[in-house]
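There is one chain below, alone, in C-alpha cells, taken in the form predicted on its own.
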Amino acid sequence: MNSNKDYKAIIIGAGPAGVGVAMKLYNSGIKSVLILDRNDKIGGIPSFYKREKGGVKTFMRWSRGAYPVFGQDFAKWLEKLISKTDIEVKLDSLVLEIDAKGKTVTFVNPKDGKLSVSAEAIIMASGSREENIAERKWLAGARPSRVMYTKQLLNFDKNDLLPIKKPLIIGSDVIAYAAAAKLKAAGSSDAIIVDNTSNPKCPIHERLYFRFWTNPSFHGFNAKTMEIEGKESATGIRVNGEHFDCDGIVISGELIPNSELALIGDLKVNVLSRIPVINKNNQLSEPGWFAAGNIRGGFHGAEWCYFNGKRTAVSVLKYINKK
C-alpha cells in the first residue's frame, strides 16, 4: 500500500456539505485540504438529477429567494467554487476504512491505488441513503422487478424499466411528491401515494409546488405490514385487505445517515437511528473528526447542507487553530 502527504484537513464527500466545509477552510487560510468521493463527479446527489427540457426543478436556492433549480445546475455551482482553489480533489476514490485514533483514512482509486492519509481534522460528510424494504420492517411480500429506489428513476432513460405508465410510490416525504412529478414529466399517469401515515409526510406548500406537475393521490393507513404483489413484475400492493393497482413501485424517502464508515472506524454511532454521536461543536466521538449535512440524520435540502459544511467548518478551524 502507498502512502500520500498528510493534510491540515481530509474531507469524505464532495456533495453540498463537503464543498461547504472545504470552501470555508481555504477562504480561512486552509490551503491542504483533500477532498474524497465515490462518485466520478462533484456535488453529491445533485449531481445526478439532470437538466431536462420540460423536467422538475426540486433543489431550491433559498438564499436567492427560494429559487428553483436542476440538481445538475446545483452540482456545477459546487464544481466551480472548488475549480477556483487549489483544493485537491480525488474523485472515483472508494473509502475502504478508518482509524479514528490514527486520524487515518484508507481509500482506492483507479489512478492511485490504495492509499493512505492522514490529517489534523477529518470531516463525514457522506450523506444519507434510502431505507431499504427490510430495514423499513413493514413492507413484506414478493421482491418482483419493477421495484426500485428513488434513485434509480435517474437513469429510467438507460434501462427498460421506466417510464412506469401506472407508478405507485410507497412513503410521502417531498422525495415521493418529487418522484411522482419526475415521473408525470417522464410521461407516467399520476402516482397513488401510500405510507403509514395518517398523513402525506411531505409539508403542504411543497405538496403544492410539485402540483404544477402532478397531482397524486395518498392513501395513507395504521398498518403493520403492506405486501407487494406480483411474481415476476410488481403489479400492486395490498394494505389492510385493500389492493392498489400499478405496473412499477418506487420506494421513497425515510433517510438514514451513510454512517458505515464511522462504525467500522469505531466512532460512537446510535444503533437505533445510525446517526452518529455529535457534540455541540459538530465534533465526533474522537478528537478531530466532525460531521456535516444528512450524515448527522434528518431530511435536509443541498443548500442547508452547503451551509451546515461552513458552519461545520467554523469547528474544524478552532480545533485547528487550538492545536
Ligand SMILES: Cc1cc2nc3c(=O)[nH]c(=O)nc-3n(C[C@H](O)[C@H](O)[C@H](O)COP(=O)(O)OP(=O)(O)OC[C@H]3O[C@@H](n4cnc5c(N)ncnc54)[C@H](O)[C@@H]3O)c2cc1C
Contents of the next structure:
Amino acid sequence: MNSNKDYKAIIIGAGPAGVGVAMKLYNSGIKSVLILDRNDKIGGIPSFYKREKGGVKTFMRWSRGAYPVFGQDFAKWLEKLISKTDIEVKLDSLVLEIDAKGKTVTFVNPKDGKLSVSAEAIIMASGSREENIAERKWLAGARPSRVMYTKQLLNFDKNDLLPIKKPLIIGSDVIAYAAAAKLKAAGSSDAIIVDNTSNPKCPIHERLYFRFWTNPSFHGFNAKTMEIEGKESATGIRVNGEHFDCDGIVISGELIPNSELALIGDLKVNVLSRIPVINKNNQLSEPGWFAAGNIRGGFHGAEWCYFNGKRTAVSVLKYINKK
Amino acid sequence: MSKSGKLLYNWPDNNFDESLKFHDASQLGDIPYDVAIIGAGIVGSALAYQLSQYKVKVLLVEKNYDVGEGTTKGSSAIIHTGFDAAIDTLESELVTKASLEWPELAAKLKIPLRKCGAIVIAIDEEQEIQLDKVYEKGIKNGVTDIQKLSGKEVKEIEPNVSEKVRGGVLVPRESLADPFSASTAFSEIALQNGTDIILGVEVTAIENKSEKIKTLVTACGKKIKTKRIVNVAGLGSEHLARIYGGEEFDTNPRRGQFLIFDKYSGSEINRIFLPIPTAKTKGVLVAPTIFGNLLAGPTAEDYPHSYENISETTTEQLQLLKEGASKLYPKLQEQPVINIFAGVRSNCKQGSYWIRCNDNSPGIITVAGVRSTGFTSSPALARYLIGKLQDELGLNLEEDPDAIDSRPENKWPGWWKPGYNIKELVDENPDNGKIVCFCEQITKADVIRQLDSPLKPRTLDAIKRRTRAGMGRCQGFDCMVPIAKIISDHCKIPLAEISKRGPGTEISSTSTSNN
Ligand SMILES: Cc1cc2nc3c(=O)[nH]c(=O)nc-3n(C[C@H](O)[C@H](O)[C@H](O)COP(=O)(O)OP(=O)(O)OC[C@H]3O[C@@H](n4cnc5c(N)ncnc54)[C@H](O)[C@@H]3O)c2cc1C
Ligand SMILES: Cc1cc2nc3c(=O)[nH]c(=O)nc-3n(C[C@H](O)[C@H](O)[C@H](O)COP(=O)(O)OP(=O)(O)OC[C@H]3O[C@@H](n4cnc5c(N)ncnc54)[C@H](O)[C@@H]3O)c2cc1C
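Show the same protein again, this time as the form predicted in complex with the named molecule rather than the form predicted on its own.
Entire complex below, previous chain first.
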C-alpha cells in the first residue's frame, strides 16, 4: 500500500487504553506507531497513585484473580510493555488540535515546538477528568483555597505533602472512597463524604475494601444546592440548613470525557456529556478515527481500559488492512 | 530611563522573598508623598499610571496581595461606548471619552482588545417600542455610529439570535478586552516610572487629616506620610471616608453573578447581545469574551455591607440568569458551563461617580460609586482626577521626560501570542514548548515570565489572571499543583506555603500559618 502519511497509527494518550491499543497493533504487525502524551511519563491516571506514604492499592487486576495494585505499579507495567517495542513515544506533548478529514494531529512539546503529523488511523485515548464545580450544577458558594480535585490531591502526593487534615469529600463514587483512604493513610482524619444522592455511588464491596484504611461518614442529600464555605481557606459546606466542618474539600469523581479535541475538530460529540459518537466498530464520526478507554464515557477501571484498547485495536487493524 | 519605584509586600511569614518584604515604613524613605492613592483597582492603577508621567512622588496602597483583585476582577470585560449612559452626567462624559482612546491605549499597554460590536435586542412589542429611545439616547451621548436594525437584519448578522427578535440597535464600537491585565499593566508602568507600590497593606486610619502632611495608618502598624490622599477604594471607599470624616454618602454592594461557557461556544455569537436596559441595570447580557469563551450575566442583587456572603455564587440565581440570557440566545441552554463567579459593584445611592475634593479635610479626594463602567472610564477618570489634584488640591505637575507610557512587545500575554508558535523561541528556551495548563495551552515559560515581571506576583490567582492557567474547562484539575510547584521552585518558597491569594489562603493545611 502506498501512503503519504507519516505513521500507520497515531495514539493520543499513553494511559492504559492508549498502551492497550499500541501493544495490540504492534503485536499484530503494525510497527509504525506514534504515541503522544502531555504528561512526562507513560501510564495515564494510574501513574499518579504513588506507593509511598499515603499509598493505597486502588487498581484491580481482575485478569490476575482480582488482586489490587498501586496505580504507580500498574503504570510501570504499561511502561515496561512499551519499552520492549520500538514504538515511538513523545511525552510532554500536548495535542492542540486535529484535522479530521486530513487525519492530522498538531502537537507541541519542548523539543519539536509545534508540529503536525498524519496517520492512516488515529486513536483517541485521552481519558477523562472530574467534573468541575460549575459542571456539577448544584455546587456553588465561596471560592476559598484548599478546594481541590482528586487529581490535585494525587499531585500533592508526589511532593510528600498532606494538604488536608480534616477532609470533606464531595462525590461518593470509587474515586471518592479511594481519596478518603489515601488521605487517612497519609495522616488525615476520617473523611466526611457528601453527595447529592441518598446512597453512596461506590459499590458496597469496594466500600468494604477501603474500610481497611478508613471509615468515612457518608451524608446523602437531595438538595437543590450545596454551598462551599470559607473566606480564606475552605471551612466547610452548607446544605439543606446543615453545616459540615473541614479544613479542605476534595471535589471527587463524576468523570467527564476529555473529548474536546474531537469536538473542536468537528467529530460528532454530545456537547453537554462530552461523550463522542462511536459506532460498533469503535469508530468516531469520520473514517480512520477511533476512541478507546474512558474517553468513551462512564467510569471504568484501568484494566478494563487496557483491554478496551486492545479490542479497539482490532477494529483499527480491520480498517488499515481493508485500505 | 527613570528609576523604578519600590515594590513591597506585607507578607508576614518567613518564606517570602526578603527583598520584597515590607518590614518598616523607613523602607519608603522619609520624604512625604505628594499623593497617596488608596486602592489599586482599575481606577487607582490608571491614576498611578498617569501620575507617573509627571515628576511627583506617588504611593499606591492596596490591601490585597495583587492589584485589580477587588471589583475590577469580576466584570463583564466590555469597553463601553457610553451609548446608554445617563445623559449629561460625568459618567457619560468619561465613558465616551475613554472609549475613543482605548484602542490606542490597549496597544500601548499590550492588552488584547477586540472591537466586536454590540446589539441591543428587542424580542417583544414593548421592547421594540423602546428601541427608538435607545437609539436617540445613543446619539445624544455622542455615539453617532449606531444604527437601527430590523428583526430580519439582526437575524442576518447573528443567526443564533432568538427567533422572536423584532429589531435591534447596533453599536459597532463596543469592544471586548482583557480585564485582568489592565490594572496590572497600569501598575507595572507606574512602578517602572518611580511610583512606590505596597501590597497586602490596608489603610485603617488617617492621622493629622487637617494638616498639610497627613499620616496613613495601616493594619500592619506602619505609618506613612503624605500630602494628599485619593480614596479610590471601591467597595471600601465609604468606610474609609467615614474614618476621615468626609461628607456622608451611602453605598452598598451589588452582586453580579456570571456563567462562563467553554470555548467552542464562543464562536456561536459574533457580537455582544444586550437586552433593553432598565433604570437599575444594563441587564443580563450574552457576550463572547476576548479569551474566546462565551459569558452570560451579570445578575444585579443588592445587599447591605453587613452581608457576609457577598462574593458567593448561588445555584438559584445562576439558574434564573441562564433562563434570562436564553431569551436572547436560546441555544445557550445547550452550551456547557465551565465556570461560575460573582463580581461585586459598589452602588452609591447619591449617584454614580460620586466625587468630592477636599472632602471636609484639605488634600483628600473621595471617589465612590464607580459602579458599572469603571473598566472603560478609568483612563478618562484618572485624567479628571489629575485635573482636580491640580486645580483644587494645589498639586504642581511637571512632565517627566524619562517616563514610559507603554510596555514592550514581549508583554503580550502568552495566550494571545503563544511562544510555541515560533520554533526559535522553543529552541532558545524549551519551556516555551512545555505546556503546563492543557486547557488554555499555557507554557511553563509564560508562568515564569510572570513571576519575574515587575509586580512580582506570587499567588496562584495572580498568576492565573495574568496567564490564564487554570481558567479553562478543567479548572486547575491538571495544572494547579504543577504551577504551585513552579512558583515554589522558581521563588524558593516551600510548596505548602504557596497560596491562592495571600496569607491565610495557603494550598496546604500544613502551612506554618495554620499552626
Ligand atoms: C482523578 C481520577 C482518579 C481515578 N482513580 C481511579 C482509581 O483509583 N482506580 C481505578 O481503577 N480507576 C481510577 N480512575 C479511572 C481512570 O480513568 C482509569 O483507571 C484509567 O486510567 C483510564 O484509562 P485511559 O487510558 O482511558 O485514560 P487516562 O488514564 O486518563 O489516560 C489518558 C492519557 O491521555 C493523555 N492526554 C489527554 N489529552 C491529551 C492531549 N490533548 N494530548 C496529549 N495527551 C493527552 C493524558 O495525559 C493521559 O496520560 C480515576 C480517574 C480519575 C480522573
Ligand atoms: C458584575 C460587574 C460587571 C461589570 N462590567 C463592566 C464592564 O463590562 N465594563 C466596564 O467598564 N465596567 C464594568 N464593571 C465595573 C467595573 O468593574 C468597576 O467600575 C471597576 O472595576 C471599579 O474599579 P475601582 O478601582 O473603583 O474598584 P476596585 O477594583 O474595587 O478597587 C478598589 C481597591 O481598593 C482596595 N481597598 C479597599 N479598601 C482599602 C483600604 N482600606 N486600604 C487599602 N486598599 C483598600 C480594594 O482591595 C480594591 O482592590 C462591572 C462591574 C461588575 C461588578
